[in-house]
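Okay, so here's just one chain, in structure tokens, the form predicted alone.
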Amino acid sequence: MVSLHEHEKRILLALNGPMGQRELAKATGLNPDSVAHASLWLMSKGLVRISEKRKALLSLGKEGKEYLKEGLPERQALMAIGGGTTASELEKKLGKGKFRIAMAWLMRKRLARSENGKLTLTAEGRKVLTKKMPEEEALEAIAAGKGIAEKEAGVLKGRGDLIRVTEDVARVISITPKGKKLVAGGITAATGANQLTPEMLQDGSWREMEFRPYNVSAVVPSVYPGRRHFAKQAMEYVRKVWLEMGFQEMEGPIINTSFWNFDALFTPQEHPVRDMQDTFFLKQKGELPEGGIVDRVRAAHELGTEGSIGWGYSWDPEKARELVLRTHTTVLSAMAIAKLKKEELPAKLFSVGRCFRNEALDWSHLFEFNQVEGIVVGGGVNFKHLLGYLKQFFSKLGFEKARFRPAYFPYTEMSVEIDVLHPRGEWVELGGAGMFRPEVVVPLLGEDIPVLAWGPGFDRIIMDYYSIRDIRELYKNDVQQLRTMRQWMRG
């Protein structure tokens, strides 16, 4: 049994041949929106066909209306040149903006020539003085509501706001054989009820009502409720994991001095990561922190700390003042450690944030990326604790197995690279971790206290979870992708 709304019934009964929406609205007494809505439902049930005829409608834009009265810029220029004038005189008369437009079209159409700053009309220009140009005829035709040739319309479209193009869609509705059979079987336009109400039960009116049966297999439009960007969902989940593990979140600016981004992390001032091809530098310079921390960092670089000889060069405070877009979130760890007081130890801190590298843009590289940063300061922690924290974190992301390979980083020792076992059976590298060197910790804290640190990239995990092969897809904001992407459900 076909379930029909009263509007659908009216349309079927009114269709004695192909009819437009406006015509059908007049015949049924429904408004055009109701006709359009009901017709689509009838089409989904195979009772009507809907054909569309699209037509481009042209109207004058703001400049088109102006030029219709005053003439096109080249027409005004032709009238002003006459027997001859200078370019400066013409510019003064037309105005700078209109003069440029006029000159471009005069030269393109070969209506005028310029010799030694003097403008004169060509033979074609003198002819145009006494006849209309195709663009002028087209503007007049559009103003009068007449059609124009596609060639003239194309020329006008490329000239600023001369004309505006809108599309008119005319829909014609016709009944199908299935619809005719249904009408022949007998339907009425009687008003039906969509649901049984308490009032109908109380007054007994339900006995006289015609209830419309519901078609549970009917096609319904997809609904796309508002939702967070899928990459944001993933980062929020990571934030939740660290909070559940008892960590506090670190926050800080994306623009920092090289002092915090490099020097405080014992990265030498001639290290390749400070080159322009790797790092985004700003023209301005920042200020160094007050107190003895600058002197302690200088000493660590030049002389080292106990058991270390440093880098053995003359440290330059001006290089340390250079501003950069942070190249890692480890800069937040350096600033956080410098603020810690002994009574606040042990401390467990994390961050999830954007970092910036001067990379060539391709399928596997962006000039910005997301990094998960974490540190544990004091409390007698050791290297085994570091591996334990990382294993627990990645297990909550769905990676049951993690392995660690020896590595080198300027500011950690011991250092490891982190791999996780992907469900498809292969190991995937995610980033680095280690224990901060004394040359980092002593200048920041004033004494050598164990600090666990890690900073794996996170974009690769997001790409893998959503089966994305091009990293640029993470941020291209494709509406269809955002609507259909599954929710983040790791862990």
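The term rigid core refers to the maximal set of C-alpha atoms that superpose within 1.5 Å between the two forms. All values derive from a computational prediction rather than experimental measurement. Positions refer to the first chain, counted from 1. What changes on going to the form predicted together with the partner chain:
- After superposition on the rigid core, the Cα atom of residue 30 is displaced by 2 Å or more between the two forms.
- A movement of the C-alpha atom of residue 64 reaching 2 angstroms or beyond is seen between the two forms when the two forms are aligned on their rigid core.
- When the rigid core is held fixed, the Cα atom of residue 332 travels less than 2 angstroms between the two forms.
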The other form holds:
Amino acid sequence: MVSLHEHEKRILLALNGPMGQRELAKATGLNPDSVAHASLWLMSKGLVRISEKRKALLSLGKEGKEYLKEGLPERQALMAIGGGTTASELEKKLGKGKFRIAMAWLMRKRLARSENGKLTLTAEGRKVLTKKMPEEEALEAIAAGKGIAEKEAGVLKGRGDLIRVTEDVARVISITPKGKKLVAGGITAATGANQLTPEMLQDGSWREMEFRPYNVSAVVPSVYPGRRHFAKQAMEYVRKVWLEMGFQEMEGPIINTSFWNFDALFTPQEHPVRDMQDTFFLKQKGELPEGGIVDRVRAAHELGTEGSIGWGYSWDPEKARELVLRTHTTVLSAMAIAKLKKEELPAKLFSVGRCFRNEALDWSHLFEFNQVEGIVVGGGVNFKHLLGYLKQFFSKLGFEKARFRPAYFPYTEMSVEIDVLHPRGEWVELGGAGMFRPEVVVPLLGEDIPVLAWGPGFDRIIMDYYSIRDIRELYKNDVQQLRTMRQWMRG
Amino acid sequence: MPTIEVSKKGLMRKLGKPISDEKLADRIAMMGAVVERMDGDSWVIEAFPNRPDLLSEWGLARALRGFLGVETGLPEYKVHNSSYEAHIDESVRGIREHVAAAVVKGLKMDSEAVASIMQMQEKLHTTHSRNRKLASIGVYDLGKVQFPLDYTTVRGDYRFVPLGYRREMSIAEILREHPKGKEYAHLLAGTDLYPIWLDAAGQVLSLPPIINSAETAVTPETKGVFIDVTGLNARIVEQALNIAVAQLADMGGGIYNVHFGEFTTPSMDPRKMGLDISYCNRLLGLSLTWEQAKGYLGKMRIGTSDGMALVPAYRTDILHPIDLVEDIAIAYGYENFKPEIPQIATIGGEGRRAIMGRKAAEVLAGLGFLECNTYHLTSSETPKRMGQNEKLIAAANPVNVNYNALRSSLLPGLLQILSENRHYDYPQRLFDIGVVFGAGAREELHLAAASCQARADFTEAKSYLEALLRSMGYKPSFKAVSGMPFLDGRAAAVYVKKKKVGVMGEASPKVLENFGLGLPVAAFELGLEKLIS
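To test you: the structure above is the form predicted alone. What is the structure of the form predicted together with the partner chain?
Okay, now the whole complex, with that chain kicking things off.
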């Protein structure tokens, strides 16, 4: 059994002898495109034959339309000459261009004569005054849409843009014996409406209507939403995770002094991270904070806070004034702790923000990256709590198993590296955490209390979720990708 | 991070305990180093920068013997008193004034041992000594050196045969032509006096921190060595010597001191540090007894005596008792801590910028705009493409020339994105929210939106802008302005409560041309923080 689309059935039923597409459209109530489309399907099933008739189609060109209105140039000239005039007068009347065309045709058709600059009509010319020329008849016929033979239009050819010829392919569709047999076997098509219209609702005619069913598997046009960038969706989620756990968001500058970015975090001034090749420095310098904090930080570096021997070198305030693009959001934590008052403890703070490293660009390296920062100050927290928060956070990101290894950062002790078990079965390193050293906390807060701190990178998690291999894709902004990328569905 | 290549067999031999590859790699990781590569017998190990003592097969083995329980507690390094003397000339002050030295005798050398000493020296130079800046180490064949020695200075025309050459060269020549001279000349810039080690016979030992002399080089025939460290930081100098001497002693040598008149080096005595066990327990959430803590410290090769910790002379990372606490935690095993969430009730809250950005983004997404994610860094040429001659804040040392300055607005980024997406169907409507940078390193949160399509015009931009601001509860007014990047007569400044908060208009065809755009763009950019304050 041949399967037939609704449209195909209606065409088969409507065919009584060879019919044109327009005729069929009228007979079936389908639009001409649907008829063309369905007929091709019927042909491929051997149910109809399609023969093509090519026909030249004539229409008026720009000059053709003009002459139809104003008359051919030679007609205008004939009228102007009448009993006789001079060539120069005629030129004045018609304009130079039209005068030339008119004269050429008057002469060729022997409608007028020129003697010593005087123009008079010939006998033929006088006759034509009251009779239509073949060109005029052709122009009018084309304008009226009457079919005229190409031969008759020949008189207009070669005269500028009088007529245009386009080819019209008319398809004539006729039913094949196989088609007839199928119809005889009985097919029925629902007759009815495609679209429920306001009129049908107003006059109630929908009650008598039958609505043609849709092919529910048919391909439909794509539409795209306006939306957040997929990476930002992920970041919003991470913010939500910390907010739900009662963390307050930290916000702060991207440009910072080395003092806040490094010195306050007990990173010695000779540390490789402070080399030009790793960090973005600006050409200008910034100001160090007021109050005793600079002296306290200096003392921590040179001599250590209580119980510490410090780094044992001579601390340079000028180096601390160098401006950098923050290398980590931990700078926000340092500034936040310096601002905390005793009565605000315990405090839980977080941020999700852009950080910078001076690095060449390739599929796995970028000079900007996103870091998830969090600190818990006070409340008697300990190392187990640090691991607890980290485990909780990564499980919210879909990594049920996390393991912790020793690590090193100048500003934390204990220091932790976090690996999570990826669903594909391997351990993936996702970032660092620790407890701030007394040499960090004491100068900033004034006393040595435990502070949990973490700052894992986040870009790899986003890449993993969206199956992105090249980290640059996070900033590529391919419009089609932005339109079609699946939503961050964790929540 | 610094790495070393070790022979797994060599390491196993030094551990004196059979252990599987997998287990060994795991133990190394849990002790605080990283096995980066396992390639047959060759293993590449990454040590943290605060543990230069792990950057040799000997040092790694020493730590692992403790961690695996083969040999725990403080390693003893006895320093024999000797009659070796050296003199420091006053003239080195302000050049490389800190000095320490030692003699190690009774070494059984072979080419492997020579290579091991060279590797240790190299690793100490690049990591702990910051590429020889803070300290530099020289190792010499004791048999080729006559005591007493002189650490003094000479002028640039002083000549000797440097290692790697067969002819005498002046110091000036060495700094100009010798590969090591060229590499490290900057460390001696600004002086016309050069530090030098001379022996009693006037033989040159070395020109620190550049190069040794050819005459005194260590060979497989060497039985003992003289080793010196000079530098800018006393502690770094002393630590470098201690790490080197500890390894040479592990290799079987006996340590002998060197007398500098007022002081004597090396001192391999452990440093005493008090440790309050309740402090340790409070930080770790454990309830260890002092006896247990002693056991864990011992696994980290830290000794104890009378309630004090004894820190080996080669450990550079123990600044505060907290560092002992971490060693206890590592010995206890990070894997043995039970993660817990503390019961601390606090109220969470979003940042002001974040709220503003999120609200605006919600409205724009609802209006059919796609959000973009962009870099803060851009090219210093960007304003030129916008037809403006603004100067952006420049990075002092950018690796990427196309990203060498900080953006001052978001619109150029959107135009760039539009120019890269010309092959997709229109309309394309984009927005971006992010920080921009103004004069004086001022930062501000901005929002920009652009519509690119055949009929994009002022009216469209204004409709969207009004929809956005209306949704957020603001009523804008507009004043005609002229100037790039907009088309004259089709640009406006946007005001809210009489304050200018942004600009909008049709992008100038000149700008569209600069970005290679074939369709008109209507856009606006707002300072979000200007709306709040």
